[in-house]
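Let's start with one chain on its own, the form predicted on its own, as structure tokens.
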Amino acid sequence: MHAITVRPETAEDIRAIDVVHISAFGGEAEAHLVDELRKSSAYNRELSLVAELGGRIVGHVLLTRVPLRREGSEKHVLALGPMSVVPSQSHRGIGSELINASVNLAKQKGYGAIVVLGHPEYYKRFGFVQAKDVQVTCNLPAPEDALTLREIVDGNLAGGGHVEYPEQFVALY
């Protein structure tokens, strides 16, 4: 059995990352989102992680620096997503490896929190809580329960706030 390796994406990984998203989501919207974000100032290759298994890219997660605004102040947190695992490789812990690597990367880079729009039950296992419980909202037209977050630095989300996802995410919705 091969070990899962998580590492930052390289330019050579781009096509394989597209294939992961297209196969996982059954369409091109998420792959297109990643391509659009790569062209934006919000993109940082160090925050784009791939999972390799047996020398093949089988998963990808993108972290994007986004502002968290409240009462005239602003700090930056990381938005996790899209995250995908090739369907034939699901249930092998690849998604877990990508999320844990994302949390560790956020700690290394000094970010105070990670937000994610996704399945709350899934992310709860990694210490994410409902954003509404800490008075955090976002600009995407998604169900309130779908937004979860994890504080990396204790107290970073005290007082709540509003996460402003980049226009590329807004266009997806």
Ligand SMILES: CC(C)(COP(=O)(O)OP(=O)(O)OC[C@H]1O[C@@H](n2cnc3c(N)ncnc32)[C@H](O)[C@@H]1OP(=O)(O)O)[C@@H](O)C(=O)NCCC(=O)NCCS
The other form holds:
Amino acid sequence: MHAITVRPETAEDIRAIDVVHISAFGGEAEAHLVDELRKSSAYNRELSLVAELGGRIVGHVLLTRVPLRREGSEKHVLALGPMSVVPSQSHRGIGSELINASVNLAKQKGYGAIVVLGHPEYYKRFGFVQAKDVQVTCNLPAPEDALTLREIVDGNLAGGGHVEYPEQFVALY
Ligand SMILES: CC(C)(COP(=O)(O)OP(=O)(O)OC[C@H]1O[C@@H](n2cnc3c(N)ncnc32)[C@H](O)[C@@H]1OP(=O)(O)O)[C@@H](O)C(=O)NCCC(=O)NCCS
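The form predicted together with the ligand is what I need now, so please give it after the form predicted on its own.
Full assembly next; the chain just shown is listed first.
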């Protein structure tokens, strides 16, 4: 039994990352989003994590630095996603490892919070709470309940704010 390694992506991983997203999401939209972001200034290779198992890429999560604005101020938080694990390796904790690694990376890089648009039930177990409960909104036309967040620094999101995802995400929705 091989151990899971989570590490930043390299140029050699790009094709495998596409395959992970296409197989997990059952379509090309998320892989396309990652490829578009990779060409943009929003992209930072250190914030793109792969899960490797026995030399094979089996999972990927992308973190993007995004502005969170409120009247008179702006800060940056990390937006988590897309994230996926190949169906043949799901339910083995790989998704959990990717989220835990994301939280650790956010701490290491000094970010105060992580936001995520996705299945709220899944993220709840990792300490993510409903964004609407702390007056945080975003520019994507997704259901309000789908936006969740986790403070890395307690109180970081006090007062709420509006998260601006880059235009590549807007095109996906
Ligand atoms: C969601 C996903 C990343 C989870 O990866 P994983 O490696 O299977 O996750 P873990 O093994 O750490 O956790 C599995 C648990 O997640 C929960 N889970 C998985 N998908 C879920 C969902 N859509 N909603 C709520 N809970 C979910 C299940 O309770 C599961 O528990 P079980 O193994 O006891 O059945 C993976 O299923 C995936 O790639 N799905 C398709 C793409 C996707 O939806 N990505 C997330 C977008 S927000």
